[in-house]
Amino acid sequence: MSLLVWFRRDLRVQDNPALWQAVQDARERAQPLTALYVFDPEGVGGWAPGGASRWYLERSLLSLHETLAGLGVPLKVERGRMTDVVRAFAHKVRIEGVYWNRVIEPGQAALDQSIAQSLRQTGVTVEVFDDDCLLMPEQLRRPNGERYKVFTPFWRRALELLEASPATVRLRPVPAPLDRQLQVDPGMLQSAGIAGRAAWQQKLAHHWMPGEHAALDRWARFFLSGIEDYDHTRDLPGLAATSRLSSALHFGELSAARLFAQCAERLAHETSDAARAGIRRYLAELGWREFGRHVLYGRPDSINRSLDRRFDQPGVWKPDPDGRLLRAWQRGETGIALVDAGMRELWETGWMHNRVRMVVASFLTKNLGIHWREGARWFWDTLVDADLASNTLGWQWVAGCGTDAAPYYRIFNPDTQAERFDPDHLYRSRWLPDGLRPTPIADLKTSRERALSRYRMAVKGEAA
């Protein structure tokens, strides 16, 4: 008999809850540990994993394979439904004992409950471990039990309970490794098919190491120089002023629960007023990713819907019959400058600063008039650090029909943006060096005044 421990957002060996006690109490029943990852191309309501992020997945798990191989627990890489994969596994391998971490996304919920049923009738033991989010859902609500709905009471909130119970408590050291040394076997993953071989995915690679160790050494060297500058350079693309730390929150290389501890900490001591105004922002961008999740996790219907129902209205979105305006979106030939250079920053890197993320959205719900779902798609598809509760919160919030959303008139011109974040033209100049600009497909103003009257129509009932 043998103990297992099942990863999923959680490809760590540090901070990590499950792995932790499996370790443990491998070690006490002189057990075999082995260590499965179930990969689902079907994914979660219909959102199968994109190109940019399986390949990201499929580099870290190698990582984890070879941190893993050193601790003496053998990774075994599954492809198939996750209901099925584990419960077959658990019976193949006669396993007496599984551990797994939370993951807060739709459906989850019922499936570790499933799963946990179907094995503990077997005799198999389960223990479920709180990871994912600083705070479970189920730990922050309003006082009259309601889900919050706007960010900045819900992050205070969240900062109470922190302080009450601080972050530091889930924090774990790396486990000591058991007895075997174990080989690396570069070919694990194959039978998985995980990946694909797209030509735009190997461009990837000059960009991202992607794993636990390299995440670390990031996090380090911005935690250490670069977060102090955080609250007023974080809004420059041109700069290289960010963490870059999306993709390992999103796969759990990283711990956000260390991240919010360490920051927690040297504010505490802190005497820059530079360096505690940069501390607070970063941690209020953890807060932001916390609120998605709760959000989503009270709302999984928004992933297909607006949170805003009036936002499904017909006559609200108009219609692109050939896809012209949207592939123009999607290859940066918008003729708009600050648009194409970042559509063009992510099909080269996988990735798209903050700043522009919201500008290039809201051109293409607001100018173009194109439904939010549509260039979350693109953007699932494209991101490495594609992430459902993000990924739609960001997405509703730019078009006004989420929750805390900016408000349905407030529309992004990208030239003044331009003008605002990238003064010297540094990011522009990186990401459209030919210096060519097709005709604009919008109007900046015509299509702003367009929007204004769809959405008034929505909110307040006013004929278009």
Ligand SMILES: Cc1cc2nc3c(=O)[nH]c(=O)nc-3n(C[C@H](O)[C@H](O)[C@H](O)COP(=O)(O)OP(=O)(O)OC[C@H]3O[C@@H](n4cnc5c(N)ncnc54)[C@H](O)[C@@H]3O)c2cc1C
Second form
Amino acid sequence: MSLLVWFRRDLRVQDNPALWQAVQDARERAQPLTALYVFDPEGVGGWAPGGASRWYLERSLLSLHETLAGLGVPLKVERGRMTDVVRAFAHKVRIEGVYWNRVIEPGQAALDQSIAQSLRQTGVTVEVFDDDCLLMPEQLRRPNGERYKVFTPFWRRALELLEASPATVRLRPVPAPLDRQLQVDPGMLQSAGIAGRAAWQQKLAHHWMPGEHAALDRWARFFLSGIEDYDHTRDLPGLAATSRLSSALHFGELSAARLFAQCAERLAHETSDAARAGIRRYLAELGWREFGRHVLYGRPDSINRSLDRRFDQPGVWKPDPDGRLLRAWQRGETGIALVDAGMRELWETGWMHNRVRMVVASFLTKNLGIHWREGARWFWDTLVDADLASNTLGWQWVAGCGTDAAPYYRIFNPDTQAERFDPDHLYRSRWLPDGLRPTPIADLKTSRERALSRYRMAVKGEAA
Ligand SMILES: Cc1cc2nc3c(=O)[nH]c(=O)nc-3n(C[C@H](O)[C@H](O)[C@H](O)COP(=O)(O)OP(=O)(O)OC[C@H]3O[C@@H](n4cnc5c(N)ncnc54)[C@H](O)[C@@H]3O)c2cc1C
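Please supply the coordinates for the form predicted in complex with the named molecule, as a counterpart to the form predicted on its own shown previously.
Now the full complex is given, and it begins with the chain already shown.
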């Protein structure tokens, strides 16, 4: 008999509660421990994993395989429906106990329940741990019992709870290795068919090094020398001033708990005002990640529908029958410099600066009138950090139909945004080096007026 640790969105060995407990039990009971990852190509709610994240995931799993081999834990990667694979695997390898960390996403709680139930029926013990958020959605409610809909009170309360009870953020070291020699097998992922072989995916390797070690290095560099400038440079897309850890956080190569704990510890004795402001701002960004998970937990339908249902009425979004406008946006051929630079950064690197994400999303949904879901789908396929909670939150926030959304009359002007946040043209000239620009596909002034009138109709019921 043996034990199984099921990896999900926690591709690391440090601060991993399920792995930690599984290794302790395996040692105590002198039983072998195996690790399993299941790649489900169908995904959740019709959101099958996108191309860029599949590329990232495959490499992150290879790195995890190497690290786990050093701990004496073999990693098996299987393809199929989670429920079927976990059950069949546990049966095939004669597993006595299974350990995993919860994922806060639609459908995952039901999945956990059904797998746990069927394992327990066959006499297998199950231990499930909390890890995806700093505070689980059940721990954070408004005084009247409802869920928070506005970020500022949500984060204020979260900080109060975290500060009052620092034990909530519990870090665990890397477990000591089990007494088992393992070989690394670089071909172990081939049969799982995770990543495609398109040239577009291959070029992502120039920009990213997936895996826990690389993520820890990136974090250490940012924490030591970037965070003190973060508060005033994070909005400038021409600089590499943000941590670029969103994909690492999405796949769980790093825990949000570790970043939070290190920031909180440094805040306790940091004397530089700039560094304190940078750390506080960074914590608030982790707070937005947290908020997205809590919102999605309460409203799982929001991956496909506007949180504010008035925005699902006919007439709010404009048809784009031959897909010409959407294609121009996707290819960075709108003729609007900051939008095109952003879309090219995304295509080239699988990532886009947050300020530019807001601008391109506003242009698509407001100036072009295209449904936020189309933009979210494109991001989903092309971002290495594609994350259901943060992507849904971001798109609905910009489109004005989400929780704590930007008001509908706030329409980013990409040219003004470029002057303000890319004054030296660093960003635009990096991604649009040829200088040749197509004629703009929309006039910013008239398309803004039309967007306002459509939105007024949705919000106030006035005729467009
Ligand atoms: C339309 C739109 C779509 C987005 N889609 C995604 C997505 O699919 N996946 C994703 O991780 N982020 C998404 N974001 C949020 C944000 O743009 C990225 O998290 C950020 O750009 C990642 O870069 P970074 O790691 O350098 O961030 P940093 O500035 O270093 O921030 C640190 C961490 O905080 C979190 N964070 C920062 N800003 C936000 C935010 N606004 N919302 C939620 N979490 C945040 C991320 O985990 C990030 O890694 C989206 C934003 C918008 C406007």
